[in-house]
Amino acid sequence: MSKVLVISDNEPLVGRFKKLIKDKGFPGHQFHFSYSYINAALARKYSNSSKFTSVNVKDECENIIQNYDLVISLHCKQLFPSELVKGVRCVNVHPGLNPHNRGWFPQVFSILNGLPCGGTIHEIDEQLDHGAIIAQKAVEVESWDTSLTAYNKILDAEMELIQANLLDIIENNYLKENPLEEGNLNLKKDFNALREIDLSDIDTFQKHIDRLRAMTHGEYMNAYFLDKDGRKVFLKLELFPEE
């Protein structure tokens, strides 16, 4: 039997694993779940479950190599320390198109640099996104597109490649290749620096129009400007293509 741990901070995208699970049958694999502990809504949510537990993957390391053959990170918010990813088999479940756009929120930077936008299966190493890959699926970032749009894209994009590939990737039994380039790498400093709009910045339309539907996913206030008196005053934008 293999024991496998889903880390994951997406709670709908766990609920779509869990019933990709109860649909296809694992038979002889045991699968258990966790948040990250730094997850402070999930915390609250499952603090008394045994189904869905925290885990702090630095201090528990030798733990999780000890009880479990492989691990996947489900959309995790941890960085996998160097020991974790020598001691048991990771695997990364990424919202981006490797080696493009690696790191935070890859559809937000697609859309900004026009890169590749999808979803990637690779094997973790000690960089950020950065291991060999299993398999990955593009996807097209219309011109309507906000963040969350092309994200839900990202998320449909990723279940079809964990139905596909989930036996084989428990049974270690896949092929992999390395990315024929390092690609980009952009943090959440990166991010950051994207979501207060200077008013006097002179740009094309076009280039406004991207930085702000690339700052839009639903209920997230991500995108300000400062007004007269220093309040910070947010917005977002909406699209709509014609029928």
Ligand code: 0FX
The other form holds:
Amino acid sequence: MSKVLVISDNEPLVGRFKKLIKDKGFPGHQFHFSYSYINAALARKYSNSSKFTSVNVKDECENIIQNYDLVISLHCKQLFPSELVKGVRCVNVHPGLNPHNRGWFPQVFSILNGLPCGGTIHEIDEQLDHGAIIAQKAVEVESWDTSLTAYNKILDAEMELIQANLLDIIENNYLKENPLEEGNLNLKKDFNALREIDLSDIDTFQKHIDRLRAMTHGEYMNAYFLDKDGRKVFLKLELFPEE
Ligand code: 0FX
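One more: the block was the form predicted on its own; return the form predicted in complex with the ligand.
Full assembly next; the chain just shown is listed first.
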């Protein structure tokens, strides 16, 4: 029997994961779900819950190592300290095709730089989205995809990977492969630097369209320009491929 700690800051994904383990059945294995202590929205909603609890992976490292056989980061916003990744097997479900565009919001950068994107399950080491790859699935970015439509395809790919590999991962029964290259890494500041559109920028239509669709993600107000009064004007792009 294995004790598995799933840490996630993505509530819809937790719902999909829980449904999968209920439908598939993992007899003998125990799961506990936690979210990051920095996640104020989940803390407000779940402060009284014993089934979805707050965790600080740094402060509670020793406790996690003692109590669990496996830790799964399912879009967990905390960096796992080296003591934790050395003390217990830690696996990351990442919305990117490692080693391309590791780090923050991979599909945004794939739209911009054309590098492949998809979902990856990998062992966690001391660097970001870097450890040995257990399974991955590429997703096609079409000329009409926005960040949101590409992201939704990636979430589906991640769920397919989890469905196909979770039991083997829990039972530590899988092959893994180190990425062939270091790849590239994007941080939150790289995403933030893309938000302000300089109205005097001269480039091809292709580049401008790519920038705007990479910044288009549902309700998020990402891209903006400053008008003559210095007011921020937000913008998104809609694309309609012919049926
Ligand atoms: O949970 P997640 O999908 O993923 C992020 C990182 O990309 C990933 O590398 C890391 N392992 C994980 C812990 O955190 O991020 P999210 O739920 O904050 O955002 C989902 C998408 O929403 C993102 O890919 C782009 C979009 N988004 C999000 C924010 C906060 C925006 O377009 N603007 C935003 O301000």
